[in-house]
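Encoded as structure tokens, the following chain is the form predicted alone, with no partner shown.
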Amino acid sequence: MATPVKVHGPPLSTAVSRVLACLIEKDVPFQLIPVNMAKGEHKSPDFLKIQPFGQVPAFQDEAISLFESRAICRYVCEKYAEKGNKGLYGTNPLAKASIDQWVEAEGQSFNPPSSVLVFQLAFAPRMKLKQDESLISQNETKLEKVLEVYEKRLGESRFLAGDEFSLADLSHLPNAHYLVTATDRGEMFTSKKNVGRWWGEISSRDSWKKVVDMQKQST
């Protein structure tokens, strides 16, 4: 039996949960190795050997190590192409390019404002930090513009990259989950006809439900 891949980091991390959802979709066995970030374990010399920026997740597959959650997800889909959800990263160059463009849109357009909102609205109160109202307002406006593009796109196709669930959709799950379930801004998603339908569909996948269960068990 092959050694399971290793994912270092807490499942509450949005980047870690992205990788976990991908591994579950691909039916790839994995070992989750806790990293206590409050104690600074992600800055330890041993951890920095596998993640030079001292962030989570760090990922190991036998002799190789990787960082950056979207790159890890692509690697998992390519290496384990015949396992689990075979179409998660497309099965031909055009499908892959279509998925890639929406993964890039997530990383460059959706992730920056949604990450700020997740931190300010969901995590700052837990950490007893003061919320920055102007930052919240600015990033709400930015995210609203992105979601308007998504609303139009999702009126044309069932999912972002076409009619099949893919890495493009999966990449949005972590931040959207926090905004919908842990803040009062969920209606940014649920009030839009097409985005709301899409969110309902992707968030009810078994893979994501398993990740949410892992998050609950870790709190």
Given for the second form:
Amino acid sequence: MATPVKVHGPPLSTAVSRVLACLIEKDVPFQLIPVNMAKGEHKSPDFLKIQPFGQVPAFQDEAISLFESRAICRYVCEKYAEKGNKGLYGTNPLAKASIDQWVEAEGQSFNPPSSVLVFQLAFAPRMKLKQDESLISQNETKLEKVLEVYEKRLGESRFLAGDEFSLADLSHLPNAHYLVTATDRGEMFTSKKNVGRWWGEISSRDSWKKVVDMQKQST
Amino acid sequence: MAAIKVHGSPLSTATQRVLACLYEKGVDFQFVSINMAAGEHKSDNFLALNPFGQVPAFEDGDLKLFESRAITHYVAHEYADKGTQLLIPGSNKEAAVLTLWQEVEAQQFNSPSSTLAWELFYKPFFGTATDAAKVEENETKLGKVLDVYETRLSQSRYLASDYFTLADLYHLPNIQCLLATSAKKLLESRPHVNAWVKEITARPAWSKVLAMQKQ
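Right, the form predicted alone is done; let's see the coordinates for the form predicted together with the partner chain.
Once more the chain from above appears, this time first in line as the rest of the complex follows.
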């Protein structure tokens, strides 16, 4: 029987890799379907049917079609609650509320400046696009302020939402990975005592290593 | 005394998001006004409630939370059997459609609409000059997002279902700001979006949130 779970998009995409990390943590088998973004496949009429904003990833599971990586991750955690890492999205409402809080912090505070920096510092040079120094500088300042909050939090708590690795930490892996390994701004993470310790822990999880492998194999 | 406390400002869109949810659920709460002009949101006391120094912050007994979408998600689940049904009970598949449109608000709608609200609504209020280039850029972005909404709302009465849910509620604060500016044309020029905007902004719970601004 064909695997019901399908993820459409390149593993190099941060949003796609967020979903892949979650599926692997939850031990959910999936099929990765390539989308040729260089050829504009993500803007084709067929693709827009499954992702009307023309972005990756798109996701299918049996009769459901979804998009938005954080919505997909939440669905995977709820639907496959008993598989793989059972505590990934918390096992009680209070734990879940704390995880939601830090997933929102990632989406609202960490993601915007880190996405700009990933694009400007890791992708633009490889795509031979001109970098915008003022945009880089503004977003470094923003991201630094966010990481200062994280430094304090991670001095009080092993992971963002509590003592266990959760969806909140996982959500940060894609952008942080590029900043640490593909730019010269990795020190923003590694030179901070608590953030550095946290980054070391979450990036050495087997699930993330598998995603990084998939990214390497796709180039 | 109510176990629920909301610390924030009635003018803050994120605070309004939480208030709208509490009024829809009909649960008692205490509103603690934070004097942002005096920098109270950056005080040590407040940072203990929200380390990012932003409003709102929320308490329910011993539980402390920040991020309006996490707070409303908690309230909608914890008080599921009170007031308006804001969730989609049933299968994971149906609940996932709600989660999807909540994320669409957070990731697609929020950024351009917040920027437009800041440039066209708040800046004039504070007496600062509007950045015309930013307005044009974000009207274009928001227009593209609303094109997707127009299609969706021609197939579904509300974003996630045929009834009002958290996904629709999330949009209220920024929409209300835009309606008071020239950017309202983006909403009014799309018939299904326009009808949806009129319905959701007419909800009694939302009127209660707006009434708090006048106090």
